[in-house]
Amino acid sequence: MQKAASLPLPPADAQAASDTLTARIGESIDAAGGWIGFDRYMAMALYAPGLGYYSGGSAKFGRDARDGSDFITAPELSPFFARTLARQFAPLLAQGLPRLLEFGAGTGRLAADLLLGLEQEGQLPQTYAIVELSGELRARQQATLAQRAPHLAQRVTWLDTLPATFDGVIVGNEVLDAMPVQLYARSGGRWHERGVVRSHVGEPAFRFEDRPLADADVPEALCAIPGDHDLVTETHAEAEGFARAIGAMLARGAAFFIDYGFPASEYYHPQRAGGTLMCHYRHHAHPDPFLYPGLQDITAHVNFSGIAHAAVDAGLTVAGFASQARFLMNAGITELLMELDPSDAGAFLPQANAVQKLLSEAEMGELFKVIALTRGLDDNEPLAGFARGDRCHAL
């Protein structure tokens, strides 16, 4: 694991908040008999009220460590990401689906640019709702909308929970990867659940401890991994439960989720023996989830097969699954880029470089995927983003 000494030190107030959260996690471990599953640890580290990474006040999203952020997302890279989504969403909104719902709105950049893009497409939604529990992020989203799209900001409302029913278009960019995962380790041919315990005096606050599982308790996804070699991996009960909740909520419309991940055959490939758990702190990626609880992002890649199967179980249709690069190109991102004047290097080159990062296999283009889940739409009108390169067969 990466040593804390090799990473930037947090300010004193942030360290104090992290220490408070560390104490609370320790109390939870004690109350549970000395051991908690990693999913519970991850949930507290990310979402403990007022102290967790996403419920606290850290910057999170930005371009580099100088602005206090930890990572950058596609909407922050280029407005062409949202404008391309607008080209895909506009025909759906025109089919009597006048509402848009976003999960994981971050800084509000996607919401602002998506509204501006839909305005250019002549298909503004009647309402744009954001499901957001963090007061700090709500305030940041409101400020972004007021700055980038002040004439459209009044269309946006914030929700604390999922609506009971919804007709419209749903979007979530890098939402699924931030949902708590269970960790499992196979050692000596036997499966164990990897949990969290207090460390010994003088060591970091927490450490991993594995507990053996009875054969009947091994998750189905793990039973399918061939061989008996040692490995560590994750399962995604919460994200799959979220997909089922979307199925229960969506009366008619389409839900698009963009995230990094793989179908199950790649996710649980025998050569992926170390799992996908990763942390981000001040634009440094490292594997230690116990460093600065509440101050760093903890994430895992998405098993899109699990998401697809849960959605189908809930009555949804998987209408498309493709790499981010293929989806964006199908939906017209290069056409939008060419609306800029290539001879104006100052305006064109930064946007061209940003779009290249969105599309490049070496950057975000292949690792990130887009999945579309629908109900009640005309099957004779396929979604443009999946016109070529659809990989539903891989799910």
Ligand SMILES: C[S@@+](CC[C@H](N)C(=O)[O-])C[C@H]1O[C@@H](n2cnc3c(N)ncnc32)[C@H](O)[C@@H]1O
Second form
Amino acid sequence: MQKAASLPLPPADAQAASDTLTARIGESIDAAGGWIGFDRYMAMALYAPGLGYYSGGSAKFGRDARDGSDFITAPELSPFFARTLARQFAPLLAQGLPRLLEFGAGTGRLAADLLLGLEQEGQLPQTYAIVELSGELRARQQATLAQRAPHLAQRVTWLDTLPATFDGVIVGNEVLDAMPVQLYARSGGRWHERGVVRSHVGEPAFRFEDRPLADADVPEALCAIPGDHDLVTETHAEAEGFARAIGAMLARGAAFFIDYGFPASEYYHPQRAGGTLMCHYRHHAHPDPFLYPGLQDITAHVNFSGIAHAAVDAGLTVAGFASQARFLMNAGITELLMELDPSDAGAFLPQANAVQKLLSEAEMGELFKVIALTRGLDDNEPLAGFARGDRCHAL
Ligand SMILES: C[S@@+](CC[C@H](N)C(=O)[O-])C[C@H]1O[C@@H](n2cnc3c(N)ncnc32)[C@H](O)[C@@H]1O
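Now that the form predicted on its own has been shown, please provide the structure of the form predicted in complex with the ligand.
Below: every chain and molecule of the assembly, starting with the one above.
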């Protein structure tokens, strides 16, 4: 585990908020008899009202640690990410689906740049709704929209609950990876659920503790992992429940989720013995979820097979699954970039570098995937983003 000492110290007010959250999590552990599942810990660390990482005041998104941020996402990196999504969404809006719904909108950059992109495509949606768990982020989204796309901001509304039915286009960038996961450890050939307990005095507040599982309680996805060597991995009940909820809600249209992750065969590959749990604090990635509760992001990669199967169970079609690089190139990111004047190096080079990060195999191009889940779309109009390199067969 990364030593806290090697990471930047939080300011006193942030440390005080983290101490309050630590006390709350400790009380929940006591109330549960001394042990809670990791999913419950992660839910509190990220979403406890006013104190969790996403519901509290951390800067979160940004380019480097000097602005107090912890990580950067594709919409923050380059407006060409949203512009390219707009090219994929415009023909869908033209098919009589004039509404957009975004989950987990971060700073609001994707919403603002998507609206600007759709305006350029001549396909502005009638409404753009955002489902955001964090009140603090909702305020930031309003400020970003007012600053970047003031003439379009009045189209945007915020929803507290999912609509019962929805016709239109749904999008979520890096939302599935922010949903709480269960942790499991196989040791000595036996499966255990890895949960969280209070530590001994003088140590960090929490530590892992494994509880043996009866064979009947071992999740199906884990039973299929061959061998009996020791390993740690995750399951994704909340993200899969979310995919089912999208299936129940989407009457006609398409949902696009972009995130880092793999199909199950890669996710649960015997060689991935350490799992994918990862934390981000001030642009340091490290594996310790107990560092500064509420002040750092905690994520796990997405098992896209689990998402696909849950969506299909709920009546959706998996219309495409591709690497982010493939999807963006198919949907026309390089043509969009070429609209800039390459001889204007000051304007062109930073944008070209950012697009290179989105596409490069060594950066976001291969690890990040795009999945499209649809219902009731015209089969004669396949989604351009999956025209080449579709990997649905791997799910
Ligand atoms: C890593 S951030 C990504 C933010 C933004 N989409 C971006 O790309 O910059 C994860 C976001 O997902 C949101 N989130 C997590 N679970 C959610 C859910 N069930 N419904 C809506 N938003 C959710 C969090 O509040 C947070 O805004």
